[in-house]
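Just one chain follows, in the form predicted alone, and it is written as structure tokens.
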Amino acid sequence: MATSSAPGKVYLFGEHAVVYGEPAVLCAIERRARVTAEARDDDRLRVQANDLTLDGFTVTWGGDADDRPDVDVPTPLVEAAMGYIDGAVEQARDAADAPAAGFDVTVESEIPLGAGLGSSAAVVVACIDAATRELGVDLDAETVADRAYRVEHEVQDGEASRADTFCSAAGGAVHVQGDDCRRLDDTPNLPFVVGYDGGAGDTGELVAGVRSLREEFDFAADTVEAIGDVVRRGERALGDGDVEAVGRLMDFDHGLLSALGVSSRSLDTMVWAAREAGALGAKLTGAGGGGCIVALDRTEQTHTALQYTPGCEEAFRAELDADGVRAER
């Protein structure tokens, strides 16, 4: 039996722009996905998954390509459960050369569903993580990012960046532009407050809005451009330790992405309930649509403010998480 972790994320900047190879800055946050894996003596393969933001579930399958489980649970967030813990599996299964290993897998996790927070990816990194050490390999975290975006890739058609799977197995902060992917040295104390609605945005779906978006107009495709630009000025302002000067781009950056259609009124209304208790800066994080949002302030005005504000679900402070995947046990 191996436990691995890995901590979900904050984009600072960049979210969608991403995917049209702009660079995106992103922040691990120490909130994490835990992963069990133990070796089955057959090739099925067996999920437990609890507190995914969902009445938690166990389902088993494998075999016939049509063998799907019957539970009381939404369709949608079965199929995504079992297209991300099917990949992950698959990807540890050919990382050991074990083409017919079977797992009965336990998720765990901290990081609600489809908030913008990272869930699939620190579940996905985990997992790879977890079942290749019962297999008896150990990858490195370069390794296991770039075989967990291979899963997100596949499951989200196409349309995912390597930004979540890279920060998610690295942790701290990161930069990621196409495949360049590294780490961020330095950098300042960032004074996180994240808001969450409780809803869930549709990845793929509002990842294509953008793309018809921005196919049938001009400004669409120079918001996308725009919000690079505030993406390398941001990093800049990341080196020089200027956090005003972060908060001040990450409103800008909220307000490209509203103009992008992803944002939704709960967002605009705990950015500006931040705004308002005096954050640094406030912005949707992830593909939008529902979720969370992210701000910067030293005090506690911030997430008193959220806890007040009519569709905010939860408020935290979040610390920046250094560690990236780690083996639990």
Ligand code: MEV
Second form
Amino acid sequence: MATSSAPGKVYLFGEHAVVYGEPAVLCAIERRARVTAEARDDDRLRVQANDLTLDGFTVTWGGDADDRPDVDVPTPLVEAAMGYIDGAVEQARDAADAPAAGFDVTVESEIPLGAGLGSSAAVVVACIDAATRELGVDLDAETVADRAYRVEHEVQDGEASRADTFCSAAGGAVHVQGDDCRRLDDTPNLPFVVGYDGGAGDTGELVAGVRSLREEFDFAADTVEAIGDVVRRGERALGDGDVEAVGRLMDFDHGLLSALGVSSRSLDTMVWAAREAGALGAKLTGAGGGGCIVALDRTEQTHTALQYTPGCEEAFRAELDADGVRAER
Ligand code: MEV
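Having displayed the form predicted alone, please output the structure of the form predicted in complex with this ligand.
Starting with the chain above, the whole complex follows.
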């Protein structure tokens, strides 16, 4: 039996634009997905997920690729989660040259599904690491990130960047632009506060929406490029340790993402609650449509304000997690 864990993340800057080759900066946060893989003596895959902030569910899967998972909770998110786990196990079989390996997989996650905190990337990264180790193969974090990216790319119909999976595998603060993925050292302490509306967006649909806007309107394509400019500025501000400037640029990024149609009423309400409480900056994180915002505030005021904001289900401080994927057992 092998257990691995991998962190969730927030986007400081650059979601959506990163899909079109613009840079993005993300930070791993201390909320983790833990995946245990235990080899079976047949080729089946049994998945148990008790803590995906959905009611607990168990699915048993055949070894046949055409098999549909037998899911007793008819939630598209659950099916998507199963698609990610199925893809991760395929990658582990390929890496270990064991095409008929079967597993009992258990997922426990502190990261809400589809909420912009990188739940799927963390589950895929941890699952590839645990399942390959269970088959006697140790992959380095970069290889795990690359294989996890292939899974996201497939599940998201070719519309995925390397950002979420690289950040989860590498940990810390990272820069991603196309295939150029690296950790950023010497970043200042970033006082993250996260607000969660209890909902979720459909990443595939949101990414497709931005793509069609970009194709229809030159100014939408310009907006995507403008996000790239914000990210470049933001990365310089980070390097200078200028947290105030980072906050202002996060505000700007949120405005551009709203223009691209990926915010929502509850995300905007939480962003404004954070700004009015004195946050240095606030924006949605991840694909949008619902889920989480991230704000910067050294005081307790944003955290307190979000706890009393209608539509905000949970607010918490998030610490940067320097560790990426790691073996737990
Ligand atoms: C989703 O967490 C982030 C997006 O930029 C998609 C991607 O980068 O794959 C919207």
